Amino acid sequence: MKSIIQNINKAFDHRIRLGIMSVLMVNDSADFSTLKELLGVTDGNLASHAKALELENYIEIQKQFIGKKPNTSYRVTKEGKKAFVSHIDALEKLIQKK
């Protein structure tokens, strides 16, 4: 018998990671300030959770300068989209289970 939580992805079990992925799934990209404001998190929390998603190859992080000001932007990868959709499908199946 398969576990009903087998397809839930541990990489998305934290609300900040879930939030980052949710924002990136509906936008081409988002910068650090936008994600920080939307999610209501600290710089350190956002950076560490984004790094964890990058290590899983679920997001890409691009750092550049606009003028003399640093700008970090995030984009979901194809692998990240696939994993997140699978995670959401697993959650939906879980809550529909009777």
Given for the second form:
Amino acid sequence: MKSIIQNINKAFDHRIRLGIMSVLMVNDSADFSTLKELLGVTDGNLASHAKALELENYIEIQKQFIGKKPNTSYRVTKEGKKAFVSHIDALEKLIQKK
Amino acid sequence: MKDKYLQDISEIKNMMNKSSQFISLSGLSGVMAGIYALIGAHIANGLIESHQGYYITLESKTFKLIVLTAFLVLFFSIATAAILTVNKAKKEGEKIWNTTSKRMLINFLIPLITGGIFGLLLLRHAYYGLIAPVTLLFYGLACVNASKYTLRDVRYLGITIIILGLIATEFSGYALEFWALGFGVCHILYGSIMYFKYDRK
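Can you return the structure of this protein in the form predicted together with the partner chain rather than the form predicted alone?
Once more the chain from above appears, this time first in line as the rest of the complex follows.
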């Protein structure tokens, strides 16, 4: 039991961070406005949670210009993918166990 | 505590689906497209039966009227699908023009436009017998391709139509019947399934 709890990742223990990771797991990349719309959060909220995930090295932030508009897009790193998969595994095991 | 984990898992699933699939596709629009197709097939059948002379040539009035019927069916189907889907998206609070709908549309259009051009080239080179199977096959492939980005049922619709297209290639004398079966009956069938599964909530 203890080992399963260890796999529960604190970095994903928040609805918005969980949401960001879920979206990025099934999409190559997602831009800021898409994420904002999907998660239904404010700019500041999204930015700070994305930053937190970036600091953990779970996602990469890419800033570029599309025409004259700045565009921020996110993608998940290999490390992030691995961490999220083991997080989901741990969640599922905990649900089954009781 | 367990409830929280369950909630997390369902949130993950929900986000994965919502971000990769366009879920507002209206089942009712499929049913309507099927009905238009059947009406169109009925009109075309009437035109063929009332045609004077043995062959229907490209220059004949009958042929032009059949083509006009086909384009009207296409136009009304697309218009209805667009209106119903926009309405459903509004109701569900999903934006109509987002990443998923764009991806779905592009992946739908690539095989569809290829098939359309191929069909026109066949027409030009007088392979009339192949036009019905080819339109069915490419439409089926378009559905399968788009289904990765929308409701699963579209995939089964596509596969059914591909099978019909292959059978229609063997029985080229029954082009109109297979066409009515594929674009009419299949659309009504899968459209109703989708309508009862997703729309009536």
